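There is one chain below, alone, in structure tokens, taken in the form predicted on its own.
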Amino acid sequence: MPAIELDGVSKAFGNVVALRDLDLTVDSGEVFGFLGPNGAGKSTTIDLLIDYARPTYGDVTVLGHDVQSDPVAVRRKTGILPEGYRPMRETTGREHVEFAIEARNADADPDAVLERVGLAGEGKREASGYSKGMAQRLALGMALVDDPDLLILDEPSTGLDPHGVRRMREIVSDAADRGATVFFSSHILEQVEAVADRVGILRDGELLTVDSIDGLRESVGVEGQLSITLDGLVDGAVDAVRALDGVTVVGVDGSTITVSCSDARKVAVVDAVRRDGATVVDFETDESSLEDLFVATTGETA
């Protein structure tokens, strides 16, 4: 069974489109980084999810349930991690958790939660007086509570110093394991490419492309780099390179030739040279990151 489904959906706001006839499936157990620039439709989209808002037009479905008729379901098995996250005030980091273990009646013990998102001996403080990071940490740890069959986490890694970035691909990869489906939006796309089994891109409210990362090197064709070091340049080995299709710069420096290209491409140019007589004895490639298929996608930066 899918953990989300949204089929025909579009959502305005007056005379402001923010969504436009949406259909995305994400599979059960599945790590989906949904990517898009400010504005795109990504917030309205999570909105959708847990019923903060309505679509004009088209079904969303969680987890089985229709968001719309049985929404408490829905949220009875969801953690929700929201973007910019502010804490109660004259409440404890502590007395937040709580509240959530009790909405939820669920069996956890709020100081092994807080230790889990590295809030350990905080607990007792006010929390409207946490740091930004200390905020987005207790607000995980909440969503967390008692391991939800889906996480949908709206820019998790806001705020957040490397080690708590860390400790968050971390809980994205143990919430996998355990077989959880984690919906999650970010601008920090080498976050997204750590932890992501697919990814979907959106632009002005339109779903523009779906797919793995590899997936999406080989459709939309980036350049990456690829050099490769022979035991000496042998005649004719550089111009079977260059004569190559999908290559565009070939560069040599010594025994080494450095091309760019697509990704699909590298295993012709080092067979290319191979079959020219030339022995490789090392090479090193650099594929297109995330945020190079990002802006051939969209025009955009994240």
The other form holds:
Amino acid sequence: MPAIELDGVSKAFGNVVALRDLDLTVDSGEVFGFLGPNGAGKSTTIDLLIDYARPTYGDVTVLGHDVQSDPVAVRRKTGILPEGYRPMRETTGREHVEFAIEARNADADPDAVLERVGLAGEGKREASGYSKGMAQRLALGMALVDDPDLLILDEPSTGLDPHGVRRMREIVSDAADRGATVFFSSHILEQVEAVADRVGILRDGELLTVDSIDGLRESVGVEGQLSITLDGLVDGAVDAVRALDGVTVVGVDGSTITVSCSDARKVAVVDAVRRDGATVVDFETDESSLEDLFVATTGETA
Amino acid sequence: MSWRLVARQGVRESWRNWELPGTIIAFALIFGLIGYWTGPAALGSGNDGSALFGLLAGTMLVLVPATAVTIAHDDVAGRREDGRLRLLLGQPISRRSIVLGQYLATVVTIVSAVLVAVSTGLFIASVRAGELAPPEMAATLVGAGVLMGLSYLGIGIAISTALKTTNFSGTLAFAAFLGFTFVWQVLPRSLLWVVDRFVDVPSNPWWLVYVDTMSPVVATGRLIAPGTSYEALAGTDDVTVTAFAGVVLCWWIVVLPMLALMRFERTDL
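Can I have the other form now, the form predicted together with its partner chain, not the form predicted on its own?
All chains and molecules follow, beginning with the one already shown.
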């Protein structure tokens, strides 16, 4: 059963169309990264998944439940880290977690939850006095109560320090390891690249592509770089590489040839120099990053 | 039963931010002072205490509605505006439970304040006069205070639930308080006077009493007072009007918040 299904979903705010005819399926146990420039419609999509907003057209199904008709059933099995939230007033961090435990009728230790998100020793403080990063950790802790089947995280790294970012990545990996589905939006592409099985790229409310990162590299064809160090410079090797389609020699430095080509052409480059009689001593490959793919797909930076 | 969780959280917040104890103390002080000053004259020397009742009821008529709309108008809208609702709704809690829980939390504040205020005022008046205030006076004041409080809380919660910002909800709630408490009975009479070309007519049209009764304050008097020593408050002995008063209060306390909730359940946060 898919964890998330969006079928022909559109959302308009007055005259502004935020999402256009979105079709998307996220499988159970998958880590899905949702990317897009500012204003692309990522948060709107997440709001539709958790019934913070209603679609203008289309159906949203999460964990087998229609979100509009049974939002509580969805949220019972889903941990949610929303965007634009604020902690409750006059309430400590520990009481926030206790609230989540009671709401989910779970049997969890609030202190263990706080420790898991890096807030050990901070539970007695009023959460309204927390920094942005601490509040983000607290909301994540509330989302993790009772090990939900689905985690929906909207820009989870917002406000986090590097330790927090790493812990967030570990939490996502742990959730994936126990078979949970993770759906998250992020503008930190290295993060998405590190943990996501597949990514979806949204622009102007339209889903441009959904694929694995490797699949994106192939389909988008963004060029990476390959540096090959030979046992001695062989002119014939450079010529052989130049003769290949889709490959550009960008530099020759002593016995090192640097070429620019798509990831799929890199093996052909190595084969060409070896065929010419050169011995490959070393090689370094620089894959196209998710940022390159994102820029190539959307025409914008994240 | 997540509404209980929300209500408990609401009461905890209002206790810690002094809304609950502050309201109780303020009400008790005001009613206590009235009891202190008027108790001896109103209850002593064989007087029946009607002067004390009138003063306490008149104070309650302004104090309870003003407090109720003040605390209720941002209960949902305020949480929606600043993002607390996004955190709450991340848990398996329905919007209905949020509204009901918040409503009940404000009910605790108003009902506690009314009970403590009436008890304090009448206790001090009785001690000062050396005469016990009639239990009927206490029951009528508590009944009136609770019904008025619930009605204005219902109006405040409905406004807060239906609107997205506290600017709008605060303005509308304050207008509702002023309109129903001070203007409601004056307005239709003024319109009639204008329509009748500025001539006082000998009798009011039959429907005017029903229009009057749509105010929570008037409806409370018309429902509570009949059959008590304070019957004059009702202004009519027509049982149909009494029944209509019950329907009106039911509208403000139950139906209006439900209609607002239905709208809230269909709209974006």
